[in-house]
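So this first bit is one chain, no partners, the form predicted alone, shown in structure tokens.
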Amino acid sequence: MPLLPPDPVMTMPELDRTFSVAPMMDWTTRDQRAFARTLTRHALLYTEMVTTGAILHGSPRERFLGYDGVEHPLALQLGGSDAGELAECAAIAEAWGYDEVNLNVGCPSDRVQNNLIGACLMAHPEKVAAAVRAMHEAVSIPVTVKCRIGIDDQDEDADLERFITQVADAGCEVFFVHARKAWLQGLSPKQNRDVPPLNYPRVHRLKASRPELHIGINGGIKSLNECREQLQHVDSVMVGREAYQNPWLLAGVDQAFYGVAGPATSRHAAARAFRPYIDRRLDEGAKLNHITRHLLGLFQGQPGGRRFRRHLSENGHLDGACLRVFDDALSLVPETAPASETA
């Protein structure tokens, strides 16, 4: 039986964007987000980008919008450029109980460019402004934008300022800025995550010049100490690949940024807390490796961590793979970490 969205009034913690996990295609799935909640209760989580076409024409809608109630606070990232379609999808997201709707203006892949989705929209601030205005009129939940500092030969000062001004004038008060340009001609999406140089000072200057806006920063942040440093200059930090590849980083988030203890006392405790969810998803027909692939980095750098990854990788995809495979993998890691273990 599919997991239906809960009553947001009954389950929604207060939305605080201080720390969030970036939306990442094929990575921030419902299973990854549920696992993240064994490590942090307060970080804001994002879905993968979901296109307006998938929501409006895909079936079943649960495939694209379904989530578990533990995932709150949870934002839906939308991909699209048609204001009417984005407004309709934002309203659907609100009805499903999402806490925020975010518009993707940062993805550099050729596939989305061809449909005028993602980073290419930075060249069309008027379309982004129209979309934001329409979504604001359609919902009461926040509408936010995730963008780059520019694309291709755009000027990182003048063009970014023009983009932010037009979209802010349309009602957007929250921007998450990936502090790299996206080169849509000549670089692959993978290269666009590393090759263009990071320019944190440009995002810091944006916040200084627009203090009334919430400016979050994203790109290349690898530790909680780096997050603390960024928070001296901006309102929030968004961590992507490091939070996925080294998920234990999330175990320190609640204490570091929200002043409360996180739910996991050890990596093993987080894994055990996730067992009932795995069992339930298996009963629903999910494949074990589709769930456990999000845990492969849990024991990064720990004795037995490589054996844990190998056992799940070699056995999780087999027909009939069950919770026993996960338990056997976990048994390969010595449980010696103290309760005070941190990222």
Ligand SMILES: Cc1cc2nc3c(=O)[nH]c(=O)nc-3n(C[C@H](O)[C@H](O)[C@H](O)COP(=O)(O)O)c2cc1C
Second form
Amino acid sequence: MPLLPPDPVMTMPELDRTFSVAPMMDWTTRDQRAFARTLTRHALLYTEMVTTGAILHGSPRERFLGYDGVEHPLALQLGGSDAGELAECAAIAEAWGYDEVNLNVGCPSDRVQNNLIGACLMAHPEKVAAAVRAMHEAVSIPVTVKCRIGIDDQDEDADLERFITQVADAGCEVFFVHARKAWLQGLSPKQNRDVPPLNYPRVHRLKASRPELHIGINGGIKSLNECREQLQHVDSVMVGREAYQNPWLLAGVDQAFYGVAGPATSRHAAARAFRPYIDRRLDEGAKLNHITRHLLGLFQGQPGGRRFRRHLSENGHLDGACLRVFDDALSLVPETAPASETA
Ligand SMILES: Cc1cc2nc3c(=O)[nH]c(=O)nc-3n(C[C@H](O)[C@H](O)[C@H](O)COP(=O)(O)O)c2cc1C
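I would like to compare: after the form predicted alone, may I see the structure of the form predicted together with the ligand?
Every chain and every other molecule in the complex is listed next, the one we just looked at coming first.
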């Protein structure tokens, strides 16, 4: 018999954030995340940003918060700025079983700026701090922040440090920093992901000056080798577009960063492992192309990859499209021996 009752803190599994897939609206949907799990069991996955308004007033809640158990470890990203509403949503996220709740302080879109959501909050560290404090008090899961290295003319190391210090003082210990400033006027969200130059050294200096904080880096990372290089300077890497557009990258993540073999021995094996999930979602009424659009890049650069993509694009949206369409698309790609598959 154990001598002591279990310590609730000790029994909470520690989240290993070494590699995460960035939150991406319309891309990191529940179907994409379930597919990602055929490639990596350990990467931390993020939802799309969900606004506090959608959670508190949208219906049904399942539409905004529903996920499959296979997606763990899974973090919910929130968009909002009202501390009370964010705290309420954080509590809801915890009740729904999310492993972490993250606040979006990086999105530069006009629409969210008007609601004081996203990157514009970097100009209001006191608001972010109040929100983080309220969320932190409302839940026992970690509360984290994803931000930019700067916005507009607040674009010096000192500006970033001031923001981080104020928010860390409110209880946030984990920051994901997109290593690109955002121009809030004049650039679209898409341009804001490419135009302002990347500044990795600023994030590295932030980590050096605040070693006690978990600092993750995001922006422009395209390979596992680049991830390894970044991990010399920071605690974790968060990869967005490359993980989505070239999902096979994820197949090497478990081995590279968690020391265990990943679940997929080949791209075909990953696709086949996803079939029961597709079947189940079709039974629930989902449309095939809404699920398979996230797999279009699976055979990127492989013989037959374009035929696979074309077949799904041309047939996946048709009424009654079923698993057969997916299987036919797969049969257009010659299956290579697992040994020739490398991430
Ligand atoms: C289609 C798309 C949607 C995005 N939606 C979000 C979002 O909901 N929340 C967020 O914090 N960042 C969002 N981002 C930004 C990414 O999380 C990430 O910071 C950015 O793409 C840079 O990383 P990358 O170069 O690895 O893609 C989005 C990016 C893309 C491409």
